[in-house]
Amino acid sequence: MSIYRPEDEPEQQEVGQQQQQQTVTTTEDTPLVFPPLTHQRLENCAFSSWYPTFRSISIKSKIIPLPEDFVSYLNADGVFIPGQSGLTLALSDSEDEGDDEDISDADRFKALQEATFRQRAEGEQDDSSDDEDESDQGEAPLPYFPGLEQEIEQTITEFGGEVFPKLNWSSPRDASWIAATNTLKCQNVSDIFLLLKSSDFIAHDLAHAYEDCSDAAAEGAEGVKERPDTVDLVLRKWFDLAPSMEFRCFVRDNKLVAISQRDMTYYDFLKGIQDELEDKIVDFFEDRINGHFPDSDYTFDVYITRNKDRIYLIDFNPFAQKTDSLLFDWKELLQLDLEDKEQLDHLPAMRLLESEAAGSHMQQPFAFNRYPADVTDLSNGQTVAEFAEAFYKKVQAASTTD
């Protein structure tokens, strides 16, 4: 899901049993009443839990269980890709510019990379055997999964070779600035590799998904779990989404609330046709949505495609405090009457930005889950190749110092 923001989180209440309500004290000390944020509801939202029933109205995908050597790849430290052909290019330690003129930026970053982790490798293993012979001691092997990435691969030129990854919840949506195109747009195995290797989002999913669970991993048990059973590669076909056309709505005892613009832009042209898009959405969630999904408690974001003609379900978020509420507070949703008739028949009430100066004053998305400082003074307006040439050295530097 792209619902977690693991920067923004809240420190972990204690809890009580299953049937009670999660209680999240608000900056104004005010006590906010959740509906139980229990395993099975967060498995729920799980994509491989939904997708299979809603098909027929979201965007094309395919689920991947992904290999436990893969899962250990993932939560590794460092940011390196698995060597798919043994690439090993010269790297710029010759000044000789020209013997390296015709090596695409891509592959020389890859290079790098793999020198990077090779060199970390190999510093490893001088620190754990001092006295080994270096005569005994070969180059470090990058991580390899020919089965996986033969699976991707195949799966993006089914999709026409562009798809759009995530896992079981979270999408790599906060490491998009990594990529070259800053989508998630990928159209190899490296492109997907490198953003969920880069993305908080991703390793949240792997070890802090289930952290605000109100109840136990199983019976009998203590805790939450740590991970899902099962880590899902979810491969979705690329299409160049509007985002003023992405909303998120919000679902309290089987009932539509609230809609919120979801993209943190002023669009001027969507307050002419607000009352349309309500229409649209409401039919889509009595028709499609409600009665169908397990929960009485859930948002879920959908895509009205440019003209009107058709509604995509994107994806399904619990009806909780990890999960952004947009423009609406989340007090103001908790605390509607919905045994109240009269404000029954106003809802659901739908919100759009209202000027640009509304817009402006809305933090930019992901912020804190871009570089840190050293990697911006890297960067210095490089390229993708340049600047991992620049790491690299560094590192070098680093390691020589050390």
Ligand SMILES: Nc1ncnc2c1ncn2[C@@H]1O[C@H](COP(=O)(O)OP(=O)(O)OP(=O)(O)O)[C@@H](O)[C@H]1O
Given for the second form:
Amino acid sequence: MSIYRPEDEPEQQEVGQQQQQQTVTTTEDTPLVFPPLTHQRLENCAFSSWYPTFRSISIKSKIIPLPEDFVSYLNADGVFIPGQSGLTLALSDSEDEGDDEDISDADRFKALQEATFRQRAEGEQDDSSDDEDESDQGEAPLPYFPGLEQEIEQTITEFGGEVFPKLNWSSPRDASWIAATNTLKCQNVSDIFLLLKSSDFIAHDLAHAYEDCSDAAAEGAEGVKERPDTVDLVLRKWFDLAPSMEFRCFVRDNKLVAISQRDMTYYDFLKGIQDELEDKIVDFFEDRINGHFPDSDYTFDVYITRNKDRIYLIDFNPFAQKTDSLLFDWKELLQLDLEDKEQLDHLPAMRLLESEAAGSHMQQPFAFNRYPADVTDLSNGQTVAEFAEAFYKKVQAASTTD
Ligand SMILES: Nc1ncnc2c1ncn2[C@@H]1O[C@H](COP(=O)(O)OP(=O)(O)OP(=O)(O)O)[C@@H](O)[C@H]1O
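Show the other one: the form predicted together with the named molecule, since we just had the form predicted on its own.
Expanding to the full complex; the earlier chain stays at the top.
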């Protein structure tokens, strides 16, 4: 689920009554009336709600309910990786350059990152425990989740060695910069934990997912839920998806009204196959989605394989402002007159980027969540290993002058 908060769009107004339609005031003061975002609607888009019904048309996935102590670990400050992360320990224990010969650049980079964050976390701990017995400082045990780690490892093996992680709604897309591969491709437990711990999108799932809900959590309850009852780790078999073939589809009142290219890059070849793609998506919606999802208003994401012979369902999102409307404006989608037969005959509208220039004008996803400024300053023109070294030294210097 996107955490899309356009700077220039007005804030959502408080809705007083349960089930009342959600109103957003536009800059021109024309109210936008969204279908109410209820707890139920949001939960319908949680992975564990929809996956059992749509398993056969989606990517092979495993849902692992997370133990509460792991949820607390995710919520805790600092990015330290649990005890089985041998690389973390190997790096911090080893001063001997010769020991590093067998470690690849990517492993070394990751180990440096982990050591850096571990050091930061220990620094924070030291700062906040000035009054404590000195012998206790820096000796807090690293978190250790043997049962969970084993289940994750088994799943990675079952899925061919590479998985894509997410929680109930969101993936840690904003944290891909921290991974040695710059993607969400995970090959071991520490890849997954590092991404989850570094992502604001994951933090949002854990503590703010229900924030925009318009109804009370349950009868007699006063406000919205604070967090999902069960936090799930979803591991999906890794797929080398071509971003050009990903599309977001908008459904209003059980009608597929719009389809947008998902990746905000211009792809010259798409124009020539647009009609074919649209037909495939319409058929997929009619045959496999419509009537099987419990809501009448929602969005869903699809991937069409390069040879165009298969469509995969990737995800569902609520028909709500918090979902990125990509090449459409929520306003135009909400103002469509679904009673107008003539208008309906021309739907769905499918939009692709029309030129490279148009692509460069589109807001890049989570541009503000990517590399911290000091990371980009340091990275200029360096190899991964050089950059990691420089980054590590910079953090070390900063922590000794603090
Ligand atoms: N199994 C997979 N293997 C490789 N890449 C994947 C896989 N699943 C999803 N992706 C990639 O990750 C992107 C985000 O996936 P997904 O929609 O599940 O995450 P999300 O955080 O819910 O995103 P959004 O908020 O935009 O809905 C997809 O657009 C796709 O490019």
